[in-house]
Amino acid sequence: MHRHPLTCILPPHMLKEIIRNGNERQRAFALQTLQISAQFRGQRQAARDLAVALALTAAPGKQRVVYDAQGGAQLPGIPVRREGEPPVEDPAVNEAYDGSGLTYDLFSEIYGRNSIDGNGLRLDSTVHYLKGYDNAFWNGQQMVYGDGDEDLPPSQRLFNRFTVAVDIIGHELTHGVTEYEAKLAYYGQSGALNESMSDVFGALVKQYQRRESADQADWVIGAGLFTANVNGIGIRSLKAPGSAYDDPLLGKDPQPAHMRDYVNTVEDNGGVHINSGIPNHAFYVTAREIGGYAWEKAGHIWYLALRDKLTATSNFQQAADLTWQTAGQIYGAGSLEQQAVKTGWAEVGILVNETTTPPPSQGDGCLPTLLRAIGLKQI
């Protein structure tokens, strides 16, 4: 149940606020989005199995296909742009194509990863999913994007199309990376770590695209997604969790930035979209402490911890310990980078356990190293 959820960019608490506070059509769109999410949750394992099968026949290098659902629910839809083809007139198609390519490039060029699964999985995306679908999701096989409130009068629109923000695309595709690596269970702290990993690498995709340093970046997820009718800068902020929006219809951003404000709830799979603000802020502080481009050192630490150390049930304390250990293994014990990780977690109320013996990483030893070098994965 918690291993293969439908991982959507908009949290359910935001949609529930719209149902509570919006007008009739706004409530209808939000309710439809919640219902669609529930329907898809039961289909995740089948989608994952198909993705594994497709990976066996994947062509080498970056491969993308964008489909058009034409306002319907049939996936994947009609193919409208394939790898290497020129841009089309539809901006949503081009944004999905470019965003998946940028995500591929970050993981490939910086971390040496061959697509989402590490084995060249083709990146499929579907745009124009349903009418008034206010979300984007990774279903275990492909990306799916709604067009927001395009059918509402301009004065009532809350969301633009969901391909408009490249960090949303990076966020959802990173759920695929997590699914193939640490497999963080989608509940409680492990689920919040799952969401946080997607926010972290979604932010890094945007920063990598813009060549922004940690100091220059806005650290906002989903900037540009809200219309001018919403009082907010995006759906989450790694820099200042809890400050991304405060709106009569959407409510106030509920994310905490410190363990003293941790939210205990059964909603949203134990608050996975809420408490992710804590590890998000830990990464932000770490990246600022290190300086330079966040995708280089801070991102490298987080990626290797995700790939080699975190497990399905890892909690915040274990994530702190393992990222600290990873930094020491890469950059040396007591290095600036390791101290930055320690500072990042301390800032959110978590002290790393420096006496814990590091577990053997998946990359240690001759066999796993050899397998990764030739593009295979140890099972």
The other form holds:
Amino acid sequence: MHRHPLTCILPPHMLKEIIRNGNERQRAFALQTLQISAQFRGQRQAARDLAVALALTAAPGKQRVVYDAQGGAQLPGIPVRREGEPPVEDPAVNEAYDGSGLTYDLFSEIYGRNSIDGNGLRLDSTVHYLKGYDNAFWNGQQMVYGDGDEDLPPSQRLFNRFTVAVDIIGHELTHGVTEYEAKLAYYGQSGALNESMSDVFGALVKQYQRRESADQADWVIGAGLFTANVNGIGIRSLKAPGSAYDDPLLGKDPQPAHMRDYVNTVEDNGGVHINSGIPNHAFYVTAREIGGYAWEKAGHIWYLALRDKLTATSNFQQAADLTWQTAGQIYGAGSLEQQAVKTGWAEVGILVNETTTPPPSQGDGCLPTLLRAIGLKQI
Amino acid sequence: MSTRIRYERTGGFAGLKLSCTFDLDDLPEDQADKVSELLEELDFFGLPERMLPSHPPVDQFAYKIEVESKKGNHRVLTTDSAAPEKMRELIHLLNHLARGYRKKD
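Having seen the form predicted on its own, please provide the structure of the form predicted together with the partner chain.
Time for the whole complex; same chain goes first.
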């Protein structure tokens, strides 16, 4: 009987050596094996503690700095709160600090990833960028947040400050992760996938913070961003794309939930914020079908696909195929999880091509398969 | 002939579009003067059409400003971090005007 390589019982000392000396990918596989072993022995909390401790000892851990641009355009601005310092009076600063910490924690504790670059990259945020700036972005090196339309009188104001929702912070940070991993090009379908990854992991940060299961979560991005003057619950919905807002001033949420409604446009780099609704919904359905906490299995599949399989030019069909393959590799061919991925993409109008990656060519015993998978040679 | 301005802002985290078209003659005098002043200071008609980074910047706004006047027609495309300082002032003013027009729909 051939065991799935990730459930092999390897001696812990070998796994710990991999964790200490391996690269990010090798460490993640070893951590995952240790966690799975601990889980099988009923030691969930021990498995989680182990992941945290090991992720933090491997390289410098969470390092945050928040800056204030004071309504101007100069970045980063003045440093106002550094890692370990207590909360300040300015809520935007504290939100940026806490939100980037929570995002770091999700990637570190659940996926074994040490910051955006996998190597302890410092998380820099600037708040109060420009005046009346109703936006947030990742500029390749740092996060930048505006204050909404704070320059309008309250009766006319539509947007709160952009640090108010933790999923917006998670969204921006995930753009950084994508830049280091798949590097999905920011236009057309690959751009919509890029946007979707940010919405998915942004949503997972919020769900992880609240310890919400897939059926408990609201699956809305940017809840709390709109003021009461807007008829809307948030900017986007993964559960029901196109339903987040319908407002006389802002218009209606334009997101499609299915390929038949794909929006062909040149604006917004080919509608990257619009067509992201399709892969967003595929993720939501996958998580719904699997059940439980969405960051654990659905999120794991999506993270490994982002890290190991997707490329700069991946389109929706390729993302469907690659997430399906990834699910098969982690959970087994024909597993409930793999079927959930297939269902997820089918519900948005994409049929997975069910071809598996080529099997290993030499020796398919448990240990050689695992060592090959994590890039080590058997002695 | 009055100067006509077409302004369009797209992209951004929320992917919302903000746009307006107006003649300077339609504006209150102080605002019209301010717009003309900024276009002069910028030497708008001498600016390159594309002031853009080499790759589309993530979640930033994309701006399209078109000016039609007796000097001719000119269009400028830019983004948040690629826009020069003086352009930011013009963008800020155009945003303010566009939001005002948004109310009228």
